[in-house]
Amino acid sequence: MPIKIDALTKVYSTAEIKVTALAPTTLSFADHSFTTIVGKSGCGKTTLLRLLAGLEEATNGTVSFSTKKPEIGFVFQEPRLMPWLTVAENIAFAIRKGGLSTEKLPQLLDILGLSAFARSYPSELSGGMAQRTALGRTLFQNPDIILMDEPFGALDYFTRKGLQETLLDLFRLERKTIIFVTHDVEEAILLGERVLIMQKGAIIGDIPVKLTYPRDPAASEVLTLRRQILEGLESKNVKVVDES
């Protein structure tokens, strides 16, 4: 389902200062597309995702979907697991809404490499395991749109590679609409059909990546794109963001 945002803006006002976390932005995300967003820390990536998910009230502008109420899944930057539930119960948390079954739970645990820890509590997990559990929770929910906020940030290289593949398989098989935030430029290129570059609350670049999956990080096209994006991220002449 296409997602359209129109002049979407978010300003956080505290007693002393106003922070424009998202300058007026107009964009759309096609159905079944995989978009990645890269940007430095504090540039407003999380804010954009939260606005899309309806977790934050926009200061201005609108978000609209083609269907009335699409199911949106959110993978937060931190695991946010329920400490009183086991790994398996956390993954199956969406079952409390009704309309889902635990049928695919074993398979999901297997994909995420968590089968041996199904009955462990979050306090007994490593950071990466907790993050995988959180990812599993959203996959279990089986939403139409998946918003992911640096979900692989805390993972080692190999787990990360494995989960990137899992995510791509899922994307190709089930044709989800995925918006994936990362600060890793290479990851953004390997995963996205389109890379958005964000700086100081504004989208300053929108780069299509027309390469077939799976992509080779050493391929010359990937390296060229990488240079292009890094230059964009470092460029000084970006839209001035009002911080009055």
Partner chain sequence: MIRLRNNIILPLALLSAWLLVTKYELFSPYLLPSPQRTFTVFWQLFLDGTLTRHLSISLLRVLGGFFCSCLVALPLGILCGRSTRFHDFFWPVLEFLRHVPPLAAIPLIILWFGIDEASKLMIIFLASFFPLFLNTYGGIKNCDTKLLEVGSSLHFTAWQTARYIQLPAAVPSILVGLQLALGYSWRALIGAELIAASSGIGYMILDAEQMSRPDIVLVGIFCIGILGTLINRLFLKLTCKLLPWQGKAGDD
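Rather than the form predicted together with its partner chain that you just supplied, could I have the structure of the form predicted on its own?
Here we give the lone chain, stripped of any partners or molecules.
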């Protein structure tokens, strides 16, 4: 298991109030797996992701990895591109730190459908192309683990579907460990091999998705999972179990 969390907890405190963003959570993520985390806004999804990335310090508990220093890539909801750099320069920005080569850049641009825009600047890109560039920047660093925080949430339906297909193609090709946060139940089912359901800072459901890719959103199995997850999100203190 490349990632294991043990009693991981995050509490935000002020002079007047304490807010538990993540209740004590013990969980593991298998190597080369695609896990989606779904829940309503404010349920703790992003907090969990930021703790895994080391972007925030836990109040209690630990995060451990099978290797001492795995490379972790983070894709945010906003592309966060540098406006003064071209698409190719944004993707290859990490090369400035040394240790990386531009050898795989043309192939990556081709896979992401960005070859024709390699010399374009962020202001010249659509939202979908900008997010493809952000994904390319993460993939260029060849991380062991990719954390994604609602990366397609601000995009229109058709652009989002295209990026979902691209991400699945990359997952099957690269077999990275991916943890993908979303508030979209359908997206969680179509992408994840496993869906974690979060509510009020706690994991209340852990559902394996035993369906081959690509998945039809109208398929009966998908609709059953969707109903199960929605029931879990609306429940109070109810553990959602796998019924397959």
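None of the values given here were measured: they were computed from a predicted structure. Between two forms, the rigid core is the largest collection of C-alphas that superpose within 1.5 Å. Positions refer to the first chain, counted from 1.
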* Relative rigid-part rotation, degrees, compared between these two forms -> 13
* Structure fact -> When only the core is superposed, Leu139 shows a C-alpha shift between these two forms in angstrom of 2.4
